[in-house]
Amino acid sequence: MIHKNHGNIAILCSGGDVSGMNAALKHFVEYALLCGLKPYFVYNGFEGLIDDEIQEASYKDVHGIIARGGTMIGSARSKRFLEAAYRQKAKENLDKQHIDKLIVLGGDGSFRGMDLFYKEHAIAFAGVPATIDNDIVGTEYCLGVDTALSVIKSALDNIRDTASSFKRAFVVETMGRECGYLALVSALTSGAELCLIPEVSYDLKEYEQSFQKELAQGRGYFLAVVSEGIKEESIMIAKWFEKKIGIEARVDVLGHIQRGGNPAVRDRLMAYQFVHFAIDGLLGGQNDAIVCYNNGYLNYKSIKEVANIQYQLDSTLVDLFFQNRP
């Protein structure tokens, strides 16, 4: 059973883009309309909020959106909400709408900073995780994950086939910064044979021996799915294929498209599950939360249980791929 609030909400977009928040919106509006309350999008993130790009929001707005990626009320890095002065203009624009209660999909440095001005301001707010890099403490899914994972699915099926046919080895850069989550789960749904992440230490000369042996014995193509983040270029990669294994060697660095593209099915329903138990969390006195998603059931963190501290792969997964390698 619903219960009827009144009062007013936003939500805003900060960061990276991730495909889910445009369903994630939709819920935003459908719920808390259904729940009492007047829902607003900020536009252009934190940004959005210090120059008052803040528009109340109704079912016209998010039809038909829920098929589309990225983010129709935009995003942004904002550097000047870290400054005093202009987190008291945002809660001066907020307090011209009478909005008190805010949701932000983003990351961990967006989530401090609404900690921040939570405590300045008592503007109460909800996180919602949402990055591609699925690098947030606290929580094992992130918004826009699984459609950034089926978009590398796609071109590495893709990649594989022209590597095949050219006996090619192929080096595939994914995203990631410093984790290396979206190479090791490509890497590992893909069957690819060399995996290049932040977290774990290699070196080139251990692959060597093996590569060249399965050359000689007929393997036709080689797949090296790496993350961004590595110490060496992806050329530096394909160039040790060719003088070192003895095999011809391209580079594939897949860059934006990772973020973008119809949202995956999980994408969609996290998205609404993500928005529903924020707004009942806002409405239930968590005043400075974040969402996460733990063993299948959603639960509400503390802004110290996740941000500033360093996000560990998942070493069952790490295992999955490296324990039987060089």
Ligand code: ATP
Second form
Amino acid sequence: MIHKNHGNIAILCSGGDVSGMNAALKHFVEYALLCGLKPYFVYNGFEGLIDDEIQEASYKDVHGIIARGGTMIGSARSKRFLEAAYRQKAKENLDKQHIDKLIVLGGDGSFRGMDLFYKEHAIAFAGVPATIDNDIVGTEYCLGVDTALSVIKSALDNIRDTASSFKRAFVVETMGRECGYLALVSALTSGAELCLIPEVSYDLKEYEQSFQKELAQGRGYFLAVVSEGIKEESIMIAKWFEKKIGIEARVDVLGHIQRGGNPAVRDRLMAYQFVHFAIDGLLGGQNDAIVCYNNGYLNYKSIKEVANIQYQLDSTLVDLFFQNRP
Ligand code: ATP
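Switch over from the form predicted on its own to the form predicted in complex with the named molecule, please.
Time for the whole complex; same chain goes first.
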């Protein structure tokens, strides 16, 4: 059913970009138009909101973008948005275009900013969780995670080829300063021998006997997946392999390749579902909510349920890797 004159709605990306944001932008334009909303893009996050980089969007802006990583409207962090005077400026810019609804693709920091903005200026907002770290409380899935995991999987598969051919240990470092989700899931799904993440304390000594024994019994290589947030640098883990286990070792820091790339099917689909739900919510009277995904269903959560709470890694995943290991 086509509805008419539901007003103007904008979307912006804030914080780290992820693959799947472009799919979200495409569906935003298509579904907003179908709902009788006039869609607008805010370029370059809250910075663009302050600098009036707000433009009406149409189908022609979103042709062919679904397969591209990153975000075609840019993303940013904004120190200025922390100040009330700049948020006032942002409100004035939205008023000029008669925009009273805003969708924000970002992390919990962006949602905190929008919650404040809503309370000050009554711009209704819906947050869509987007971060490859998958560490937003209240949702089991954040946009971009599956693409990042696919990138890591491909890298680990390639590294295993050379590790096994040359009888080496490889220490592969993933992103995740405070959250080991990417490293843990990647270790599980690539059969890594070692996984080190900030959430699980470790003592390398405890692995020495079994790794030495495996090597003596003919093990051809080791894969260690470590999160950038652990207490030691990856090079120290490689040195440990050489000194204590007796196998030549190398380090690969995957870095920003994890943030980009052709969006995985799951991220394209989740992008559509998140945005669809966000628009439905804004039209249905949700003013200050985050779209979350739990047990196979989307739902709305308040900022209190999402921000300012310490994220906990899924303990069943932790057990799956760490149980029955030294
Ligand atoms: P990422 O996963 O990339 O860290 P994030 O949304 O958590 O995403 P932040 O850098 O924490 O990223 O926040 C993004 C922006 O949100 C900040 O640059 C700032 O403009 C705004 N913001 C964050 N917290 C607040 C706040 N308390 N008040 C106003 N604005 C805020």
